[in-house]
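Single chain ahead, by itself, as C-alpha cells, in the form predicted on its own.
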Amino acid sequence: MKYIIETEKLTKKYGDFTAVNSLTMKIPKNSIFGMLGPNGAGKTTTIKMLTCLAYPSSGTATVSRFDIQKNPNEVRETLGMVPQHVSLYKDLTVLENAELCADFYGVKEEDKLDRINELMDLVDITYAKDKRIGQLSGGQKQKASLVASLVHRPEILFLDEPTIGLDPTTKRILWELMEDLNSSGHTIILCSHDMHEVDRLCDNVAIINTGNLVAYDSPRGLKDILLNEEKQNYSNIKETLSNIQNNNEKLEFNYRRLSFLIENISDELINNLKSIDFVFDVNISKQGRVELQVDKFEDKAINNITSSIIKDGGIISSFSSEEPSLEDVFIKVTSEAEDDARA
C-alpha cells in the first residue's frame, strides 16, 4: 500500500456554505504529512471526515484502504488522535487515562500494562505515571496524550498543534519523538501553524484555503516553485528594472542577502567583492561575517562570489543564503485563493 489516505472529490457543505470543496489528495504511507491553512480554511472539517467524526456531503475517502462511510469502525481502529487541547481526564493519573483508552480500544488485559509501560518509556513520562493530569505541565500533558493515543498501536497518528505554547526544549523533544514514531512505522498527520516545525519534520505538505487544496508538494518543492515563479516574473520585467537601476534607485525585492563567515579578510578581498557587477552592497560585522546584497536572480552569484573569496585567500567557515521560506509560500498561495474566492 503506497498511500495510506486517499481522497477523491471529498466535499462537505453546511447549507449553502462549502467548508471543503472537492478535495483530492494522497498521503503516502510511513510519512510525516503536514496540513496547513488559515483559521476557517477547512482543515478541521477535513480531519473530522477522515476520522469519521463528520460525514462528507459528496466524494469519497479511504483510510488504510477502509472507506470512511462504509467502514467507519475499522477506520477508527487505525487512528490515534492528539488534539491541540489535551482531552484526558484531569482527575485521573497518566496511567489510569492510558488504561481507560486501552480498555476502550479492546486491548487484551494481558497486553495492556506492557504496552503502556513501553510507551511511557518511549516518551519519557514513566516518572509521572501516578500523577493526575491536572498536575502536569503542558509538555507532560502532551506526552501523556501520546501514550493514550498510541496504546492500541494505530497506523496513523493525527497531531493538532502538538507543540503550541511549549518551551523550545520541550518542543524539540517532541519533534524528536515524532521522528522516532515515524521511523517505527507510524504515519503522522501534523496540523500546525509553526512553519519551521512543518519545514523541519514533514515529507509533504498540503495547504488548504477556502475549502480548496491550493498547494501540495514537499517543503523544498513548494519553496522552489515560488522561487521559480519569482524568477520568471523578474525576467518579464527585467528591462524596466534595469532602467530604474540606472537611475540609482533600489527595489528591495530585487535583492537577496548572502552571508559568509570568512577568515583572513583583506582590503583586496572586499574590494574585489564590491567590483562584481551583481553585488550591490558589502558590509562586514565585528565577527568577520561578510554580508552582501546581490541580484536576487543571478544564477552565478554564489559560485562567482565564493570563487572570488577563495582566490583572494579567504577561508569560508560558514555560509547562508536568503531564500523563500515556507511561510512565504503559505502567504502567497492563501492570499491568491482568497482573491479567487472573492472574484
Contents of the next structure:
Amino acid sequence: MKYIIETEKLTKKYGDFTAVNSLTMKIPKNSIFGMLGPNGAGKTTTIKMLTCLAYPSSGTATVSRFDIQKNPNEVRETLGMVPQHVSLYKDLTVLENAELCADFYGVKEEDKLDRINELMDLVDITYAKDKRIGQLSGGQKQKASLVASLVHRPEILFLDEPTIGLDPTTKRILWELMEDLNSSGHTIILCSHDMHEVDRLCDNVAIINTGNLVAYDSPRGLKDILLNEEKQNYSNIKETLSNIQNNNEKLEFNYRRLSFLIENISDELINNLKSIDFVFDVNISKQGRVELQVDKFEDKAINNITSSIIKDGGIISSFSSEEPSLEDVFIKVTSEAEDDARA
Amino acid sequence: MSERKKIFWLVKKEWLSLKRHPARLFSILVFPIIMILLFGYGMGGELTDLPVVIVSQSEGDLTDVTIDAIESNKIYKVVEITGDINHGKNLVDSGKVKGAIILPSDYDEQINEEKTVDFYLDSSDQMASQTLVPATQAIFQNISIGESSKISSFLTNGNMDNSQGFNIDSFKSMINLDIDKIYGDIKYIDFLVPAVLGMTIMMSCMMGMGASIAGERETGELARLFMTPTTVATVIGGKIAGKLSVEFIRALILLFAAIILFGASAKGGILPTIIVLMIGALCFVGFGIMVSSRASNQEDYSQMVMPFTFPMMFISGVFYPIETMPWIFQKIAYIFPLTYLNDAMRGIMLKGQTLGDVWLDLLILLGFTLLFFVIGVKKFDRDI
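Please could you give me the other form, the form predicted together with the partner chain, since above is the form predicted on its own?
Full complex below, order starting with the chain above.
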C-alpha cells in the first residue's frame, strides 16, 4: 500500500456553504504530510471527515484501505488524534486519561500499562503521570495528549496545531518526537499555521483554501514552482520596461535582502556596492550591518558583492540571505484562490 | 465486556471529578439540604405569633373566654388589650400589629342574640391575612357553637336563670374543632417536601446533562470519545450511569434531610421513595440528552432547557395544588413529567401508597423516558 489515505471528490456542505469542495488527494504511507490553509479553509473539516467525526456530503475516502463511511470503526482503530485544544479530561490524571483511552480502544488489559509506561517514557511525561491534566503546562498537556492518542498504536497520527502557544524549546522537543514517531512507522498528518514547522517536518504539503485543494507538492517543490513563476513574470516585466523606457528600473517588488556584518567599512566600499547594477539599495543599520536590496533573480549576486567588499578591504564577519519561503508560496496560492473566488 | 469497561470509566470519571473538586462535591451534597431548608422554612412554615390587639368594650364571662381562646392560640400574639377602639385601630394603621379584634359593648349581654365582632385587619400583608382570617373565623364559630349548646342545655333543664352562669371549662373545651383528616395532620411543609425532592432531582439532572454532554462537546472530550470505536449508545449509557449514581446519593441525602429537618415521613417506605426518585431522575436525564443532542455548547443548552424547567417548576404542582391553577395551566401541567413524579412522590410519602398504587404515574414517567431516549439517541449528532 503506497498511499495510506486516498480521497476522491470528498465534499462537505453545511446548508448552502461548501466547507470542502471535491477534494481529491493521496497521502503517502509513512510520510509526514502537512495540511496548510487559512482559517476556515476547510482543513479541519477534512480532518473531521477522515477521522469519522463528520459525514461527507459526497465523495469517498479510504483510510488504511477502509472506507470512512462503510467501516468507520476500523478507520477509528487506525487513527490517533492530537487536537489543537487538549481534549483530555482535566480532572483525571495523565495515567487515568491514557487508561481510559486504552479501554475505549479495546487495548488488552495485560498490554495496557506496559504500553502507557513506554509512551510516557518516550514523550518524557512519566514524572507527571499522577498529575491532573488541569495542573499541567501547555507542553505537558500536548505530551499527555500524545500518550492518549498513541496508546492503541495507530498507523496514522493527526496533529492539529500541536505546537501552537508552546515555547521554542518545547516546540523543538515535539518536532523531534514527531520525527521519531515517523521513523518508527507512523504516518503523520500535520495541520499547522507555522510555515517553518511544516517546512522542516513535512515530506509533502497540501494547501487548501475555500474548500479547494490549491497546491500539493513537497515544500521544496512548492518553493521552486513559485520561484520559477516569479522569475518568468519578472523577465516579462523587465523586457517590457526595457522596451518602453530603455533603462533598468528598480523593480522593488522583486528584490531580495542580503545582510553583511563588515569590518573596515569605507565610503569607497559603500559607493562601489551601490554602483553594482543589480543592487537596488544599500543601507547601514543601527547594529552596523550593511543591508542590501538586490535583484532576486540575479544568480551571481552574492558572489559579485562579496568580491567587491573584499576588494575594497572589508572583512566579512557574518552574512545572511533571505530565501523564498513556504510562507511566500502560501500567501501566493491562497490569495490567487481568493481572487478567483471573488471573480 | 469492553462496553462495560467504557461505561465503568465514564462513571468513575464522574466520581473522580467530584472527589477532586471538594467545593463541587460539597455543593452537591449541601445544595439539596439548602433547597429543603429554603423551601421548607421559606414557604412551608406555619405563621405563628402574629401581633394583634384586642379591643374589649365589654366585660363578663364570654369576653373572658374569648380573650382566653385568642391568647391561647399560637397564631396570635396579643400585644395589648384595650378598651379604646381608636387606639386599637391606630396600632393597626401604624403597622405595629396585624389586626384589631374588636368585641362590641353588648358582647356579654343577651346570650341568645346575634352579635357582631369587628376584625380590623391589615390586609396589605397577604400571608398574615390568609392565616388570621380563617383562624379568627374558627374561634368565633366555636364560641358560637358553645353558646348554642349552652342555651340548649338551659332550655332542656327548663332553667333560663342566668345566675347559674356558664361552666367555663366545658365552654372552653367546645372551642376545639374536630376535623377528620384521612391522611393525618398534613401541613404545607408535608405537601411541599415530596415535590421539592422531585424538583431538585429534575433541576440537577437537567443541568448536569448540559455540562456532561453539551459542555464536553464544546471542550472536545466528547469528540475524543467519538474518535474511538465506540457507539453513541455506549457513550450515552455511560453518561447516564454516571449521572444516576450521583443522583442516587443526592436523593438519599435529600430524603434524610427532609426527615431530620422537617419530620417528613415516607409512609410508603424509603426504598419505594428512592425508586420513584430514580425513575424521575432517569426521565429528566433522558430529557437532558434529548436537548443536548442538538446543542453545540453549554450556553445553547441552558437557553434551550430554560423554557421547560421554569414552567415545570411552577405548573407541575410543586408549590400549589394543580387544581387551584387556571384551567390552561392545569392542562399544560399534564404534559410535564414533573407532575407525575410529584403525584407519585406524594402518594408514596404522604398517603403511604405502594409502587403498585402509583403505577400509572410511573408508567407515564417511563413512557416519557423512552420517548426522550429514542429521540435523543436518534438525533444525537456524532457529526461534531
